[in-house]
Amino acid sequence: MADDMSPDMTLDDYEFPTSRLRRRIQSEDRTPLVLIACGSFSPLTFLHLRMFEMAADYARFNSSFEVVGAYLSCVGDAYKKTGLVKAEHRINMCSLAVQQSSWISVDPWEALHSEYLETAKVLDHFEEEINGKLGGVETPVGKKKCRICLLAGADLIQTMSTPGVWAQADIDYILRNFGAFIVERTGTDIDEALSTLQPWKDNIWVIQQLVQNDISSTKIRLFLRRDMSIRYLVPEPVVAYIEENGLYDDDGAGSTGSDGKGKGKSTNAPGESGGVASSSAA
């Protein structure tokens, strides 16, 4: 794996991916995107991975920016939210998810520290990374700085637009430093979750979805809990790593509060039914 994580991987050892990252771009009109998305993905799935796909068709036909790479950044282990497990795996499963694509990137930098980091740092780290120290991409006009955007779906702009829950300076530094492109997602009101954040509209961008994919991390930990199948759900890669490693099995086995190194629960080919579920394991 290009982007894998070892236990033993620390801060010291760190060196920030960049091998698809593309550039150099052929228009001096269009602006350089770097697309950031910032998550659990325990485990990512294929809703994850198609909404990069529909966040670069959005920005090649209704924008003047030109997609030049992606990254996703797992949080660290500090955040402590049901169904994460490790890191390390977390990290792991996303570059196993990410081998065919020439563009996605994983980042482990935000998951190797200790402490919890809000959002805001982390698009700092991308753009410090990609425009201090490579200092942007060529263009036919010399280098340009690459907008380095949040890439999400429509529940992440609804927590935004819920008292309480972000601090209103970080929706503020991300929105107005950054911007969003998010992703509709059924269940969600788009319209209420934007009504409160109309001073950063313009950097707002809302990707609608002409497939409809409710797919969710918590689903598939759901399904595997109940030993049912997540094949087609997740990539198959990622289906022999949770088999293999013997993830979510009720939550404990390489959890963030597991010592367990985990064991396969099942016979079968990875991500194949083993039949109905019992009713203990619902």
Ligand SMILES: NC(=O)c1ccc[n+]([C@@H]2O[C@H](COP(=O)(O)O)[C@@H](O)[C@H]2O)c1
Second form
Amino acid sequence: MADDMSPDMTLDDYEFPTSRLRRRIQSEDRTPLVLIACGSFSPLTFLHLRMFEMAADYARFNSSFEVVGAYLSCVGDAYKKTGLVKAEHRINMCSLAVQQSSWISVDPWEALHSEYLETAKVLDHFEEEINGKLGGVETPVGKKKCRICLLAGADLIQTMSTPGVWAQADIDYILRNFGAFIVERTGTDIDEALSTLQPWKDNIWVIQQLVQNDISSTKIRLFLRRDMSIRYLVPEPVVAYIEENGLYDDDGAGSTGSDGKGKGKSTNAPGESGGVASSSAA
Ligand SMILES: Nc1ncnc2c1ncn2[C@@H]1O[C@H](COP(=O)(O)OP(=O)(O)OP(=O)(O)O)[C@@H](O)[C@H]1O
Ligand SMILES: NC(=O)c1ccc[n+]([C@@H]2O[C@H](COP(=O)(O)O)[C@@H](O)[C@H]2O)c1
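Shown: the form predicted on its own; wanted: the form predicted together with the named molecule:
Everything in the complex follows now, all chains and molecules, and the chain you saw is the first one.
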């Protein structure tokens, strides 16, 4: 079951999603790890999901961590970025996308805030929920605190070297107390991105993309504006959701401050190429 967000949900109704968080590990030696991917997810793509799988493999083969859970945390509506549709839609798309996953959850807490929340505060929230309130996870030698880590693409980490984007205190706080799993990204020089982050290098793990995937939400939005197919680039239920809700139309339907409805113009299946004749059109 996905951890859906109803349109009327407020912080008062909020409960931390735990159904996919593993509460026990078998190994005494490994440190339980929870991965947190923060971002816009407008819309979520297959690469966003692949990041978790890549990180889990990396952790298993190259570290003493054992992944016990993972969360997508969407930025709220106050994050005024181009192409951002309402948080409610982004959370619903993420929830649909993880329906088939046994270990990736969607946490609406960040997006339920009307004000922008810095990533350090979001990670603090996970620390509090998982280690504070739940007390970590069971192991053969008693309860252990989980390591909470940011999971991000190299472009996000590069913004940490861009003046004015992150407060230096936040960078220090995040990389000292939590750490980051970084997925390489085409177009970002990873060495350059990490050059100013050397003081925290022991808390940064770089994951190579063995199958390079240069997909981005920007490209998906561009394809949609051009009425091109996005099928097999984003999960099928997300394709259908975008179509049904008329998201990413030229007129910005579904974006923050608009309430777009389905455009319903295509005779093809949702998200499918308009260049394919429909069987009923003969
Ligand atoms: N192709 C990719 N390779 C590596 N990391 C990626 C890729 N696509 C997204 N990410 C990472 O996923 C996280 C969430 O990203 P975000 O929602 O901004 O997606 P995006 O595709 O970069 O969006 P946009 O195109 O709107 O900027 C970020 O840490 C980002 O670096
Ligand atoms: N100061 C901060 O905490 C800070 C700065 C820039 C980006 N971020 C986060 O990084 C992510 C970036 O997402 P986008 O790549 O979609 O812009 C978001 O989750 C955003 O909140 C945080």
